[in-house]
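First, one chain by itself: the form predicted alone, in structure tokens.
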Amino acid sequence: MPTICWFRRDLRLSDHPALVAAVAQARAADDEVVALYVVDPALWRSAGAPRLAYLAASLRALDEATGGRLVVRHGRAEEVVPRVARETGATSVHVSAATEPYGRRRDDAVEAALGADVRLVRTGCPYAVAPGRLSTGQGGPYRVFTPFRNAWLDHGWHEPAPRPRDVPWATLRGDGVPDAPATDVRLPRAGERAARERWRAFVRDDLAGYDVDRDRPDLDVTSWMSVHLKYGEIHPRTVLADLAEAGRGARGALATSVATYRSEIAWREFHADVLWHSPSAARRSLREVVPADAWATGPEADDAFAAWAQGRTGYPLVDAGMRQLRALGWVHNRVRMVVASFLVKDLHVEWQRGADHFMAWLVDGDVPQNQLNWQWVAGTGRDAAPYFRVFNPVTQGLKFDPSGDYVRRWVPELRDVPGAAVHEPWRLPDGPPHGYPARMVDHKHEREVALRDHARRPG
């Protein structure tokens, strides 16, 4: 009778202790380990084709770690799990426990069908803290995010999982790796090698500059972990444990750093856990910001999303993010705040289009990432930032941006304006250069319509 370990949010073999306990349980028993992965049909239709070729080059690098023996299936969950245990015989069924709103009812209606004769063990979770397990000296949910990472720093989290030894994979029949839309976007190299040693090239050679470095998009000193913790390539324990080491001892620059990157993971935990105790997160605003009159409908509104979708607006840091999340599927942490808050406090776009289109793009497009990011920049997330905090494109290009590299490497028609000058093309002597646009807008004007209309909010 072997155990089925069923692949998700986890497709590496190192620290994941839900294999670990597949693993124990085979052994115990002198039988083998499924390695299971279901391609669920609805959430193939909902993924972007950037996402959708990364997780087939991700699964190609598992089912080559687990020696050819990785088992693809498509189909439902709650069927394809339950056959894959008749057909093997299995009397459990170990997974990373869901923490997404569709996880987690997937995951029932999975137990339910398995019946009483098979189990699903869950085994930790894709974060270092569940979602959930937090409350505050009330016993509710955290709001804000300084008390929330206090708690989580003060919790901590398990070292890694070691990585089990020669593995009894089964061999069973699949259906195959399913072939990925066709996509122009340049993907990173996908699998779990590919995230160790990309984490530890930043490790050794961005981490020191991190917290002074991490808003220039003009440098590519960024992990790029995000990708890689989507897939759970890596797990954020490995990464936090190896930052416990980095830091050890460090002083100056270094170990601001690592406090600098340990937070931007409880970033990541914090806003999972907002979407734990609010399911309702992924589509709806948390609070109302404006009245519903303000924002932007019908055909001129669709027309304004184009051009910021298009990258034609004629803020050049916002077109240059624009066009790097098509070409690349991944945009600089700084240049999504901008973009999110030109499209939602300049164009007065619903964050929920700005949210579709990142997630129709990115490569690390992650629920309660993406959405409750979106609702930070907009304001009407939990301890967002406040609606009156508008980015000013221009002043936020110099000040990260000051040579106008970033710019001029994303969008061709400005690469002959020099210097910090690129910010600002409307200025030139003769405007801005043939084939780029002028401003769809005026951001100093639409900031105040923006705060006049968060002053009529309702309440």
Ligand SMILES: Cc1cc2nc3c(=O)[nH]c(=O)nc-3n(C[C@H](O)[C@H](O)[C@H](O)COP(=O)(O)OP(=O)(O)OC[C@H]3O[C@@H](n4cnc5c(N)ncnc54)[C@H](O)[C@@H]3O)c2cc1C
Given for the second form:
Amino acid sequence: MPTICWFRRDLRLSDHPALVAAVAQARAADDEVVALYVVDPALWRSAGAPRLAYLAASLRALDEATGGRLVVRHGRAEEVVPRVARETGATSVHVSAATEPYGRRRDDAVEAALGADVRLVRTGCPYAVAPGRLSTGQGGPYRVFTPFRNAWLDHGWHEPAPRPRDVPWATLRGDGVPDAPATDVRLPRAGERAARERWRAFVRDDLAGYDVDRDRPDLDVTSWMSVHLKYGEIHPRTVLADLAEAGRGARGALATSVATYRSEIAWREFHADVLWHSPSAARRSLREVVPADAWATGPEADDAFAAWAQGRTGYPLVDAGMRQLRALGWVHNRVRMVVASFLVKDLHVEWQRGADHFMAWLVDGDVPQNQLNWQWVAGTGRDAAPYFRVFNPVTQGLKFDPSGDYVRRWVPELRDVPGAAVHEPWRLPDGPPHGYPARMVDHKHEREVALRDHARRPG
Ligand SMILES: Cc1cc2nc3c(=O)[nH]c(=O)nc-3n(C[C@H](O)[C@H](O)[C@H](O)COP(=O)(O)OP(=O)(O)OC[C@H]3O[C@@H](n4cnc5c(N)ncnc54)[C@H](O)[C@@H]3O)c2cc1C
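Having seen the form predicted alone, can you show the form predicted together with the named molecule?
Expanding to the full complex; the earlier chain stays at the top.
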């Protein structure tokens, strides 16, 4: 009897414990492995074009890696997976466990629909330490990042799983990878091989300088692993194992950078853990920081939101970030923080609206990371930045884009403004260059409004 390996957020063949389990079971029965991917049309319709285009490319890469045996079926998972099990006579479906609210509900529904004769076997998940695994001395979830990271480091993780050789893939009719909507976003190369190549290049060229340079959007030296981790083209365990190898015996900058990078991965795992314990955090603030009437609503808020989304706020670093988002479907982390803070604290628009916009455009758009990072910036999350800490878009620009190269790269209207002056075009003798908007709000004033609102917070 064949087994089914149902791929979801694990579009790779290396370091894939669920695939290892599926192959072992199939070999024991001298049978084959069905490589299945299910496209739910409702979800496919609701996701942003850049993510869909990337996902389609990643599925094609996985199909190639399986020798053309990836079986893509369209329909609701609770119907498709049992149907494939009946068609093939499989008695088990192997998956990497889903940990987010939607995936957990879907898998429970699939498990129920499979009935008693077909098992849904969960082996591993998209994290080094499964969300929900760690608990404090009192037995509850961690609320603060640093103790979580310490417990996470103490807990440790398995070595990467070996890549199965000569997998006996089954041949089965599929519906094919659906056409993704057209997008102008310049997508990175998709697939496991691209992920590995990018990761190796980062370790070779930029890891040693990561601790010092990672906050500089003008340098383009971060790893870009978020996209590959989101689709599981590489597992964080592989990344952590390579980091350990790179850091073995290292001192100075390399040792610090390895620790800093590991800590960023720990943030990813912390957010997944928070969402595991508080699924409502995907939509609702974990705490209220201003009274409900403080948020901008109506046509004025719509206009402010539109200017922000188009990168026409008159604040160069914000505008550069929002235009990078539209061009690449990716934004540097420092700039994500600045643009998110600007929307919430300068324009007083609720974080959920910004998070939705990010999800529509980001190629790495990922519910736990996106929603919890928005909550971090908005001050509404667990162990979030305090609400009163408001990012100043000008000083952030001067500090992290000191020569203005990042802004000039993304805002053509400012291309002729030399050096750091580009961060304050309103100070130029003739004002902002033709075509570039005046500041839509006064940051200093809006910061005070945000703080006054915060002082009236409920409770
Ligand atoms: C408002 C906002 C929204 C965000 N939305 C997403 C999202 O949808 N998907 C996503 O993967 N990341 C998100 N992030 C986190 C972070 O910005 C990206 O992971 C990072 O910019 C990706 O680029 P990189 O891989 O080159 O990062 P690197 O600097 O090379 O970092 C290495 C890895 O560490 C992890 N990491 C780094 N920073 C964070 C962080 N703040 N939180 C969690 N993990 C982190 C990522 O997996 C990243 O790939 C968001 C941050 C903010 C402030």
